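One chain follows as structure tokens, the form predicted alone.
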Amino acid sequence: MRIGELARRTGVPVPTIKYYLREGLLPAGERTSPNQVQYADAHVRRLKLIRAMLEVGGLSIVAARDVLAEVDSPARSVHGMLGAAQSAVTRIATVRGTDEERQKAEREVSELVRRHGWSAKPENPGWRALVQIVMTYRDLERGDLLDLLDGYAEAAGGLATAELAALAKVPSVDGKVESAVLGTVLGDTAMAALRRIAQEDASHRIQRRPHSA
């Protein structure tokens, strides 16, 4: 198909498709003449994946390009894709603090990981982000919020197990790689959305409770 048909089938405007081509998100089509390029169904699928990451997952062009580079790598693996997707969706802010405060936060995160029996390394982007969160809670003197982390961890552990079990059922390597990307990028967005819905429900339930005499 030509680029116009590709645009019609995906709903992505031609100028946007050309932008994705320039940025390296979308592979080039097959040039059949000096002025004509043909695109295949694989380009339709890639464009849908790009839109999902950018528009729903909220990734930047740079982050999406990094993830897609891993997708296209000959040495790709599902484990590697999970790492690339995690790095893309994890925002790690720089929090001011002393070395002592950072080391204390590192120890707290390490202990949390140990309590839940997880096999993970401090290089994990989630680990580093959690250290920053712990430092911020401490700086704001909100130890009560730190008490919620074990509950978050229990929910996250169950979810991760379910996600990997679903991933194992995908038959093809391509499907597993795509699932790893979508499960991480869109999964974060889905969990944030579900949490907001659940918070509204929990708030209504608390408000409906009869006041004790």
Given for the second form:
There are 2 protein chains.
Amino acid sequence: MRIGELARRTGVPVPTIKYYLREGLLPAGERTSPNQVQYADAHVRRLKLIRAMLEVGGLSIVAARDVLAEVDSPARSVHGMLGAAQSAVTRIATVRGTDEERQKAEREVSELVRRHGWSAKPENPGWRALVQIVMTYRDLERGDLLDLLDGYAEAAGGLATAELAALAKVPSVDGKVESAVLGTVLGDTAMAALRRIAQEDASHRIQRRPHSA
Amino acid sequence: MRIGELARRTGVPVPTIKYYLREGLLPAGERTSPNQVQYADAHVRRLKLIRAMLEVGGLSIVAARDVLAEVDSPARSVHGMLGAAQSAVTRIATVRGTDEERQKAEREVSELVRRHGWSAKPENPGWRALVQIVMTYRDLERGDLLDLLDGYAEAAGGLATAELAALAKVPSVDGKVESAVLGTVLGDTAMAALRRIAQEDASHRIQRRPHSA
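Instead of the form predicted alone shown above, give the structure for the form predicted in complex with a further copy of the same chain, please.
Let us now look at the entire complex, which starts with that chain.
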């Protein structure tokens, strides 16, 4: 199909498609004559995936390109893909603090990982992000909020098991890779969205109890 | 204290503090002489909260200002605060689709909310975000990934109950408001971080099973 047809089928305007081509997110089409380039169904699917990552997942162009480079890598494995998607998606802040505060937070995260019997490395982007979060809670003297982390961890463990089981059911490697990307990128957004709804419900229930606003 | 001392105690450079003052994130200090302004302990705490929201929570300056305006509002309630924090934090994409696709996604989200017995409104930012996610999964023909949402919802329900119970234990209104902000802003980041670690663990376990990479 021509670029106009690609735009029509995906709802993505032609200038935006050209931008994705220039930025290396979308592979070039096949040039069939000096002024004609053909695109295939794979381009339709890739464009939808790009939109999902950018608009729903909130990834930057650079982060989306990093993930797609891994998707297209011949050496890809589902485990490697998951790692690439995780690294691209996880924003790790750098929280100021003394060496002592940092080491204390690292110990707390190690202990949490051990408590949940997880096999994971401190290089995991989530691990590094969690150290920053623990330091932030401690800096704000809100150790009480840290007590919630074990509940979060238990929930995360259950979800990861379900996610990987769903991944195992997907027949093709392409499908598995796409699932790993979507599960990581959109899974965060979905979980955050569901937390908002559940929090509204919990807040209603608490408000109702003492008959006060 | 002078602005230099405020910078020293929080680790936030003076020009950055001045930027937050100009942007209305940090309330002005008290002018004690034509060229001297004094800051209080409340400024230290507020600066730490601003850094947590921007650096660890990843909020924009505008989103952080919206949340803080609600924190400082005389009419604030914990329920209202939670709503303001949720609205500021939740990015809602606008996914293209036909009216029919949108209505179908809205029905699916309504049914999910009903299944979990939640009292919540379609205006909830999480509800609106979830409609976009459902539309995206459908557009990518990945209805199989939608099956994971009930597990996410169950986990979110458990977490919300624990979060609101923790909130109830905080004695002061200031503390409750701060907890609502941190729970929403940093709670998402914490949950995403823990998912990464749990996913690495689940991926290791799956890899080990068939003795293959």
